[in-house]
Structures are given as C-alpha cells and as structure tokens.
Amino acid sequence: MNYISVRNNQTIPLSSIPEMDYPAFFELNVFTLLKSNTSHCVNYFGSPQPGQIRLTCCIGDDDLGLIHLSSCVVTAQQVLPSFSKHHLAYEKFERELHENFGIAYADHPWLKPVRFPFNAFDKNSSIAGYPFFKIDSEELHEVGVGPIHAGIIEPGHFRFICNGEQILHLEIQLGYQHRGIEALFVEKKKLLQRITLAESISGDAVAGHTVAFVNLWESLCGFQADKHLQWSRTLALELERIAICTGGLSGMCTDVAYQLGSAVFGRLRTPIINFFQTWCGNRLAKGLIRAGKTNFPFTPALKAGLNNVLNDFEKDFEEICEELFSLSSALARFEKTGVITQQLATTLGTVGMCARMSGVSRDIRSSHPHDLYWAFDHQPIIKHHGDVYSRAQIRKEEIRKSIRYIRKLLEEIPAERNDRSSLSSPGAGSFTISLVEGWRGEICHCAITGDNGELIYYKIKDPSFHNWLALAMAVRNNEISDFPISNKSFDLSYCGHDL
C-alpha cells in the first residue's frame, strides 16, 4: 500500500509514511483517495530537507475515521502538475508551497502569494505588489476596503469589482500580520512557551488550538490523558463554542441594524467568558489547558456556578432567538444572501460551519472524535441553503447542543488522578497529527521530530484557511451593501490564516 492510515492523535515513525515519486503521489491524492465526497484534505505541506522538499499529504476519511498519509520528495527546480487543477480544495495548500519553497506548477489556476512570510522563497515578493485580478471595462468600478477598517476587525484588504451595486468579483488579500508562529514552535524549546504560542494562534479559538497542541504533544510523549483532563478540555471547547457563536449572532444583528439583538446577544456572551475568568483567571481560557496536567481542576463550587450561568443564559437566549428568527426585516437580510451551494462547498473543500450550512456533513466531533466526544454520539447540525440564514441557524442550534453537552458533562465530574506522572520527552523520528473541531471548524496541527526527539517541523491549519475563498464566492452577484453581513456570518480568522 502506498499510504498509511492513522487515527486522530496517533503518533507513528516518520519513516513509516510511504514515499513515492510525484506521478504516483499525484494519482493517489487527486484521483484515488478523494473519490468519495466524505474524504477531504485535512493538511498538505512541505518540510525542508537538504536540497529537497518532502511533501506530506493528509487525507481525512470521514466514513472510517482514518487519516491517510503519503509523501513525496521534490526539488524547487521541478515544474509539477498541480493537484488544484483537478481539486480546487488544494489551491491554497499549493500556493503556500510555492510561496515557501518556490515549487512551480504548470497548471495551477491561481498561483498567487498567501502570507508574505519573512522567509519566503521569493525575496522580491511584497504585499504592496500583490497582483489583484482586474477586469477592463468602462462600466465597472473597483472598491477597495481595508486593510485598516473602521470597526475592530483585523487587517485584511477586500478588492471588489462591481457593476453599480452588484459585486461581480471579490479578491481577499491577507498576510498583513504574519507572525512566524510555526517557526517559533521549533525555535522555542520550553513546553510552556509552545503552549503560549498555541493560545495565541487565534484569539477567539484559544481552547480549540490549545487542545489540538496538547493532544498532539501528549501523543508524541506517549502520555495518555486521564478522564478529568479530557473532560476539562471538552467542557472548555463547548463553552468557547457558546461564547463565540453568541457573539457572532450579536455581530450579525449589528450588521442588519437590529439593535435589540445586538445588545442582548452581546450581553449574553459576557457571563460565559466571565465563567472562564472564574475558572482559570482569564476570560479567553488562556492558562486553562496544559499538556499532561491542569492547574485548575473543576470543583463542585464551579459546577454550581456554571449551572446558574447556563440557567440564566438559556432563558434570555431562547427569548431573543424567538424575536430574531421571527423578525421579517432581519430575515429579509439573512435569507438568500451570501449563498454557497453544496456542490461549491464540496469543490472548495470547506470545513466546519461553512461546510454544514450547505449540506456537507463535516464535523471532527463525529468523524474523528477526540477527548470525550466519543461519549456524545455527536450528530452534526446540517443546513441546506448555504446562506446567511443557514449560518445564523447553525449558531443558534450549536449553542443549544453545547448547553446539552455541558449539562451532561456536569452530571459527573471525573476525579483528578493523584498519581499523575510527568511527561516524557517526545519520541525520535516521529510524526503526529491532531484534529479538533473548534467552533469555526476543523483545526489541524502536525509535528515532526528529529533523531533526538527534538521538534524539527510544526504545521498549523486553522479552518479559515479552507474557507476564505468561500466568502469571496458567496458574495458574487450580491449587492455590496450586503457584504458586511456575509462577512460576519462567515466570521473567519485573519490571524489564524496569517499565522
């Protein structure tokens, strides 16, 4: 077999990943492993070797709960046929390979810069010279928005081509805040430094990215987290989901000028993040999740406090949802706005909410469960219209489901293990992949260790990496005045993309 299959959070020898020539690698990952729509690329990256680049492709099989791994060694001097010509979901992965290593593709449909890293292969490439798509016509005009925005969103440039008010094309240029986080994971040697980096990948997904890192690190070290650790991490992920989805509904109300919804949903987010403050001293859950241990074990007093928070939250949440989802002026802005069809969602390789809004069942909690999600028999929330309304409904129903999961978790708090052993060092020459379903969707972390067990390569994929192109496609043929609500309904991460 020219690939090896692993489970989520499984560590294997790096040498066990089959290595083949590029034609065989191409055939496997373009035509063989992606024959079913229930399979998708969870990561595809290059790691440097002396004079060469090792390509590693990770295909998630959502039916079997497996991740199929294969590899290939190429040089920057080769001109390769692109995966993207046949599966557009690969387009940004290959653009990143081109930007980082200079790998050329003969037939890539959109070979443009992704992040403008400080160590890019082409030192002459700069964000100021980004090659925007243009249409020459006296009847069309361009509208540039950002990278500095009037609101509080992060830096990103949106270049619209419009016919009057109608958007014909949107190109999204990111890369303004590239922080070199992947390189810092290798550069920093202390575990606490690396956990702090994981907490800083995306400020609204602290629990998601930190759980991905600690699960990966414990696997590398051969450490099995006890039930209390898994319980705490599952609880943190679902609290984060409630908080951010509630804040998202507030923002969506703001963008359609529904001030009552904006105020109430915004107020409801506060006690959820304040509970994190009570639990661990930080409203975004920084400091809560640690590899091999917890500094903040959950107590009966915290249980009572969280039950009170949820009781108060649920009553007001249901009342404001009833108001919002029966308000004709809001629904008129939500329905049939920013549509992504099921076919397009599949073609683009969308994940998380952006997949499920269009009838694509993609949810790591169900397909590749981690921590205590195996106990929930999680059924993904699926909508079929792919519009702003579907994205709002998914948020509402995700919040309700998270509350049910948390109440189930609170029925029995596992005891913390008293004989906790310390983490050993990572194994030598190893590869590990960790998938987590954050509130936004599928988070993926991969790590490679060297001959002495030292970390030599670290790869991060935020769900936004898959989904930014979906936003650009969703607003086509919409009026430009509807862009803010479409943008907020996707609610993608700038820093999680830029890294």
Given for the second form:
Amino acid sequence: MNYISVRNNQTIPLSSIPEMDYPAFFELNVFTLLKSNTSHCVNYFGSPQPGQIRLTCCIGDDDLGLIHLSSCVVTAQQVLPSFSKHHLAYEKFERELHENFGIAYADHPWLKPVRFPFNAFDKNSSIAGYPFFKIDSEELHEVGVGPIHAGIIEPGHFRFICNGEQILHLEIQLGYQHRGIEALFVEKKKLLQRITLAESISGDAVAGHTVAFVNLWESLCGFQADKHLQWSRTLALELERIAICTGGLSGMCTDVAYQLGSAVFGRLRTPIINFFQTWCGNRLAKGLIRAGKTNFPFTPALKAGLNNVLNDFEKDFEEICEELFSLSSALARFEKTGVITQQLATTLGTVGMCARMSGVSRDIRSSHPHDLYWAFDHQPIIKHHGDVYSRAQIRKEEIRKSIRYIRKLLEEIPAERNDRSSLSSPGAGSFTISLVEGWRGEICHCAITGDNGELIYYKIKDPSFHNWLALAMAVRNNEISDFPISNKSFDLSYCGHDL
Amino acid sequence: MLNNLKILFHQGKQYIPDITRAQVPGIFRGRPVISNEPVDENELMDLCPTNAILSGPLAIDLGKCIFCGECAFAFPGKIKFTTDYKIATNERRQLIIPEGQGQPIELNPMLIRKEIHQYFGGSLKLRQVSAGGDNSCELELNACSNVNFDMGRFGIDFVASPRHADGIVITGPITKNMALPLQICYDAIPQPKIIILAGTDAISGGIFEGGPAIDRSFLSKYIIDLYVPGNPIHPLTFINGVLDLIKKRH
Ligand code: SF4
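Starting from the form predicted on its own above, please write out the structure of the form predicted in complex with the partner chain.
In what comes next, the whole complex appears, and the chain from above leads the way.
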C-alpha cells in the first residue's frame, strides 16, 4: 500500500509516511482515495526541506475512522499538474502551496494569493495588489466592501459584481488578520506559549483549537489523557457550541431586523459564557484547557450551577425558538437565501455545519471521535436545503443536542486525578494529526518533530479554510441586500483562515 | 404579538443596574496583588508566556499579561488575581503592578485632554478596527452593547463610518496587512479624536509581540487615551474605563 492509515491523534514516525513521485501521489489523492464521498481532504500542506518541499496529503476516511497519509518531495521550480482541476476542494490548499513555496501549477483554475503571509515566496506581493476578477461591461457595476466592515467584526474584503441589485459574482480577499501563528508555534519554545497561541487562533473557537493542540501534543509526548481531562474537554467543546450558536442566532435575527430575537438570543449567550468564567475565570474559556493537566477540576458545586444554567436557558431558548421558527417575516428572509446544493458542497469540500446543511454527513464527533465522543454514538444533524434556514435550524438542533450531551456528561463526573505523571518531551522524527469538531466544523492540526524531538513544523487548518469559497458561491444571484444574512449564517473565521 | 409580549415578560429585567458597582460572577482574573513573600524570581519570570513579569522590583505588566493565571497557580503565596475588573487606565506605567501594592488602578486626570469631556462627556461614538484581533475582544466589545451591559444608555455607541466617529478602538496586535487600512480609518475620523487600545494584544502585541507579521508603527505616532487590558477585555472593564475617561472631572 502506498499510503499509511492512522487514527485521530495517533503519532507515527515521520519516515513511515510513504513517499512517492508526483504522478503516483496525484493518482492516489485525486482518484484512488477520493472515490466515495465519505472521504475528503482534511489537510494538504508543504513542509520545507533543504532545497525542496515535502508535500503531505491527509485524507479523512469517514467509514473507517482513519486518515490516509501520503507524501511526495518536489522542488519549487517544478511545474505540476494541479489536483484542483479534478477536485475543487483542493483549490485553496494548492493556492497556499503556490503562495508559500512558489510551486507552479499548470492548470489550476484560480491561482491567486490566499493571505499574503510574511514569508510569502514572492517577496513583492502585497495585500494592496490583489488581482480581482473583472468584467468589462456597461451594465454591471462593482461593489467593494471592507476590509473594515460596518460592525465590530474582523477585516476582509468583499468585491461584488452586480447586475442592478443582483449579485453575479463575489470574490473574497482575506489575509488582513495574518499574524504568522504557524511560524510562531515553532519559534516559541515554551509549552505555555504554544497553548496561548492555540487559544488565539480564533477567539470564538478557543475550546476547539486548544483541544486540537493539547490532544496532539499529548500524543507526541506519549501521554494518555485520563477520563477527567477528556471529560472536561468534551464539556468545554459542547458549551462553546451552545454559546456561539446562540450568538449566531442572535446575529441572524439582527440581520433580518427581528429585534426581539436578536436581544433574547443575545442575552441567552451570557449565562453560558459566564459559566465558563465561573469555571475557569474567562468568559471565552481561555486558560481552561492545558496539556497534561487541568488548573480547573470540575467540582460538585459547578455541576449544580451548570444544571441550573441549562434549565433556565432551555425554557427561554425554546420559547424564542418557537417564535422565530414560526415567524413568517423572518422565515421569508431565511428560506432559499444563500443556497449551497449537496452537489456543490461535495465539490467544494465544505465541512462542519456548512456541509451538514447541504445533506453532506461530515462530523468528526461521529467519524473520528476523540475524548469522550465515543460515549455518545453521535449522529450528525443533517439538513437538505443548504440555505440560511437550514443553517438556522442546524444551530437550533445542535444547541439542543449539546444540552443533552452535557446533561449526560454531568451524570457521572470522572474523579480528578492527583497522580498524573508530568509530560515528557515529544518523540524524535514524529508526525501527529489531530482532528476536532469545533462548533464551526472540522479543525485540523498537524505537527512534525525533528531529530531531537523539537517541533520543526506546525500546520493549522480552521474549518473556514474550506468554507469561505462556499459563501462566495452561495450568494450568486441573490439580492445584495441578502448578503449580510448569508454571511452571518455561515459565520466563518477571518483570523482562523489568515492564521 | 401576544407571544412577543409573553417573551418580553419572561425575560424580565436583564440589564445590570449599576455598571460601576456590578460584581462579576465566579472567579475572574482581574487586578493582581503581589505579596512581598520571597520566591525564586527567575523561575517565576521564566514561566510567563509573554514576559509580563518584571524584576527589580518584581511586578506584573498588565499590558503584556494574557491573564493565563499560571503564575498564581505556581506561586499561590506570591500572586493572587482579584476580581477587580477596573483595570483600564490612560497611563501606560499604571498597568505595571509592583509587589506589595494593592491600590486600585485609576486614570490619571492630568493626562485627560480637556476637550474629551467637553466634546464627548455626553455622547461618544466609536469606530472599532480589528487589526489581527482573534475575535475574542471583538465579541466582548459587541457584548458591551447587548441588553445586559447596555453601554448605549451612557451615550456610548459603535458606529459604522469613521466620519461619524469620535475615536477609534483598536483590537489585535496590528498586523502588517492591516497597518494601512488602520491608518486610513484613523485619518478619516474628524478632530478631536481619541484612541483606545482594547486587549493585551493591542496594548503590547501580547504573545505576538515582536512577531514577523506585526507592524505596530502606527501606535508610536499618537497619544493613546485609554488602555484596556484583558484577554479578552471584560465588558465591565471597557465600559468603566471609557466612563472614567469622558465623565466630568471634579
Ligand atoms: S497570568 Fe499574566 S503574568 Fe501570570 S504567567 Fe500568565 S501572562 Fe504571565
């Protein structure tokens, strides 16, 4: 076999990932491994070697719960046939390889910059010079929005080509938030610095990215997390899902001018994030998750508090949901707006909520479970219309399900351990991949260690990396006034994308 | 209609009546207090992820601290974080808390420009710019205007256009890629105008300080009117800091 199959968070020797020539690598990852739509690319990246680039492709196999890894060494000068020509889901990954290493692709459909990183291959590229798609026409006009938007929101530029009020084309230019996080993971040597970086990848997905990092790190160090740690991480992920999805519903109500919904969902988020503060001193769970330990063991008093929070939340949540989901003026704005069909979702390789809204069953909690997700036998929540309404429904149902899971977790709290061994250093020449289903979707972190066990390469993929193109496609033929509600309902991360 | 009224009724009163005296629930890492207990200073300084612990005398710089709390766990007799969330100030050096000091953090009235109260005392419109912010401070700034914190009752609002704004609130360490848009936005705000740095990343760069993709040259050109530490900032820290900045001075 010319690939190696690993489980989520399994550490293997780097040398055990089969290396092959580009045609074989191409054949494997474009045709052989992607035959069924229960497989998709979870990460594809290049790591620098002296004078060369080592490409590693990671295909998640949902049926087997495995990740198939293969690799290929190329040089920057080589002109390669692109994967994207056959599978659009690779388009952003190949653009990144092009931007970071100068790899030329002969037949890539859209070989444009991704984020204008500080270490771009082309030293002359600058974010002010992004090559936007243009149409020469007397009838059409362009609308440029951003990078700074109207509300308190991260920066990114949206360029619309419109026919009157109708959007024909949207191009999304990102990179404004680029902080060089992946390079800093290698540069900063203290574990606490790396955890701090993980907590800063996307401040609305602190639990998601930090769990991805600590699971990966513990695996690299040969540390098996005990039940209490796994339990806390699972709880944090589900609380974060409730909090941010509730905030998302509030934002969606705002964007259709439904003030009551906006206010009620908005304030319902407060007790959930305040519970994070009660637990760990921070409303967004920064400081809560640590590798090899926890500073905030869960206590019976916290259990009682959380039960009360959920009971109060549920009553008010159900009441406002009943109102919103039967309010014709809101539904008229939600239904058939910003549609991604199942076929398009598969082509684009969307993940998380953005896949499940279009009938694509993709959820790491069920396909590649980690921490305590084994216990839930999680069934993904699937909708079929791929519109704003589906995205609203998924949020509502995810919240309900998370409440159920949390109640189940609270039935039995594994005892905190005081006999934990301390973390050793990572093994030498190793590779680990970690997948987490954050509230937005699939988060993927990969790490490579060198001959002395030092971290030499770190790769992060936020689910938004897959999904931004879906937003651009979803708004085609919509009225431009529907763009805000589409955008909010996707709720993608700028900093998670730009890193 | 009746349903809406029912929902309104069930919600009850959600706003915090006295925002200057509200208590934060649970544990919260606000202003630290450092005792005079002798400890291995090097060990203490070395554990901090952002070099926020200074020596001679031992102190924590809240402009660099990301409030992870690890120092307090490792040296519980030395460092304690109190729930005092009023940690915003207009003087950078007030953010440095030395050992043995327990005074609250306040604004230095001498440094508040007189036009700030005159123009903005009753109404302050702010333009927010995220320049590499991780969306945590942005979420909390949004929360300032929700029905719980309701900052709008003091005439403080966020606006869409810099032309309508009296000042700028910057979050994030300021990326190279946002340096120019930030400058353009600032230039578009009419005089007089204020600058508020919200969050540790904005104040010092935080974990990104000195990083290769950061460009903080904008900040060296202007006077900063308010520093609001936090990771992210707490809405109560922000609102109280801004109120202290614009309220009438006695
Ligand atoms: S709480 Fe602040 S001072 Fe203490 S270790 Fe963390 S960042 Fe450093």
